[in-house]
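Encoded as structure tokens, the following chain is the form predicted on its own, with no partner shown.
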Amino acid sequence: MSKWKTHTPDGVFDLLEKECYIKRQVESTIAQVFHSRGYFEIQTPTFEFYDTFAHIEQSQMIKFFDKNGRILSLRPDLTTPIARIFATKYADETLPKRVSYIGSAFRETDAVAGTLQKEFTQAGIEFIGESCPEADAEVIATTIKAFLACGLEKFQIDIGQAEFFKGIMEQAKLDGEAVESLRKLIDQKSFAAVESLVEGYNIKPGIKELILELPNFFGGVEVIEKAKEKPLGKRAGAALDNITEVYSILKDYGFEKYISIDLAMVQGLNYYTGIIVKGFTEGVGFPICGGGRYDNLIGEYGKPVPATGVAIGIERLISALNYNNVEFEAPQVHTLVYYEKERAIAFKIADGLRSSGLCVEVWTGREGAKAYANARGIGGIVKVVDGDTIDIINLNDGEITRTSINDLLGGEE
């Protein structure tokens, strides 16, 4: 066993002080676009008891037991939780209530793009107590903004309707069995798949033209006119006038060059009950965010209430501004406050350069200040020289600059 002492658990990392000091930026970014929003952030436990997660695939969580023999399981997501808390601590609250969060999801799954990844961090918000086209344009807009305020300028957000799947559905008079054998095939793109499983049920002809075409249903907002054309039923008509509700939202905010209509998002149909989003950009072949409207969920913990919410992949993010070269402000030590035998002197020095917005470390040796500057790329050394002079010493030039501790620090000492 000892052998595994060095190593992680697969698709788990360790962030070292370039990664993290990158990843803590993008997620204050996001946080700070989320308040200003009235978005305010919430936290909940890690791991929970496994009835919580009941509607996700036992498959993806990954699973322990506790002393009493209970199963619990770290939480695979972060919505799940807030809907346990809306339904309990938060019954009897004041509504529309927005809330957001930061934190890591777990959950068993396979290699994407070459890397497993078991335990990843989402940053989202929560539209909790409205059923309507602003509450879900909202969440869509401020997940725009806070793609944009991290600096990523080449995105798409693809929205989808999941009672325009179910109309067609209805329509075709489909049992539940060959529905989700259909939703998966259609979500893997597997067309003539598609055809053939059609083919062998009686469909009116026209619905049935209809779902062949469906993957052809995406692009710019004439998809949703060019649906229209088609015999759609009440539930289907509807599905569609909710999409072009948001979508004129979307473009009251002014973020309509953002947004691409998808009427073939089948995905997580049981769960969601409306509009549904995903996130693209060039770089990352995956989802960069996703989310929708979840009327249900909340209800399954005993208060029904109405929801909708997006959620961003932090580490997906990071990638695709990595790729579009997005500049970060990275880690640095300004300054090396040294001293031979004036340590209280130091210490004030190196604190009243830190209230001027400085990073300052102490030397505690005795030799090898400045080749451990140096090393670490800092740009200069403060000598503590006696109890009213230092010298500052520039390692870029080599220039020793003797001046008084009142002058450095501005009339603090």
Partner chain sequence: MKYLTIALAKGRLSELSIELFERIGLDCSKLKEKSRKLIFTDDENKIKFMLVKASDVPTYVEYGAADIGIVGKDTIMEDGRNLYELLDLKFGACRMCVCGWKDSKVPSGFIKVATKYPNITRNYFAQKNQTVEIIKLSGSVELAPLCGLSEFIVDIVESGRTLKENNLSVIEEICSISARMVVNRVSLKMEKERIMDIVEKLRQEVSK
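Switching from the form predicted on its own: structure of the form predicted together with its partner chain?
So it's only the chain below, everything else dropped.
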């Protein structure tokens, strides 16, 4: 037998019934929140042409070929295919439009680290065709609502603005290479390294101090006020106004207690064009959601349209819910129907019980019904005695009650 036959590859895993049951509950809770706000679901292919995802780092994609030798890739995210749709199939749609998605995304992760998931589930929303702060605030508020609906209470949504850093870099008049080195160091909040890099350039006083302080511009809303005192140019100033506006809209949603600010959020700046969002909670070392405004992406596929969105990492959200001891409904069979001869009657009884909301299995074996029911934690057995009579066996106390089928099913006939 092949050594690999009974194993799954690194980075993917089976989801057994209990976990799967929980995952579906979480997904459907989130989907309800999305639908109730007009974000209906779109499904896109699991794999597409590599070219569609060309803006994503190629080493992160899981690729293969079609029979014509074209490169295909498992989707590394679900926003990109939606961007493609809005520039093509939805090019003539009335905008703005809200859509949502739930599905697996795939990323090639470091084989040495090995344990990060290569297949993970994302549930997200996109608000397309509107560049106003209300749209950004709405996707953030919807995400908060989804977390709350799932039972997560303690979490924090960090908001940044891509234009803030870009504006300051413009003011500092640094070349592209220096900007990229500085971006990396600010992203790591590496104060000392930022300082020694900045020392090597001739930057206007005022702007220099601002760059040195940049990694520290995170925390509560007071960060915005602190930043406003600095000598900001038009672009960085507009970014601050925008973030202030989004914050005040979120206040009207009543969600300000979940919001924090990080003006030094500088990951994915080639992609994000405005608000950037990341969500955190205790007990999970990675963000549980991420997103932001990406006004340039849809244009890559032929029709420039502004857009904003957030994706929730379902597996990470579930670990957060588990960490917080949020209780889930468990998969539970309530009754086992057992018969010897009266098969048709057994089926009728089972369906009757099911229509009153119970989960019912019909025993298919000959012997061992009781042992099976006990092993599966089924509370009771309904034994068909004859065409009219049944025994209800309570497995918790062993009590047997004889009754008629009519009595059991409430006399409906």
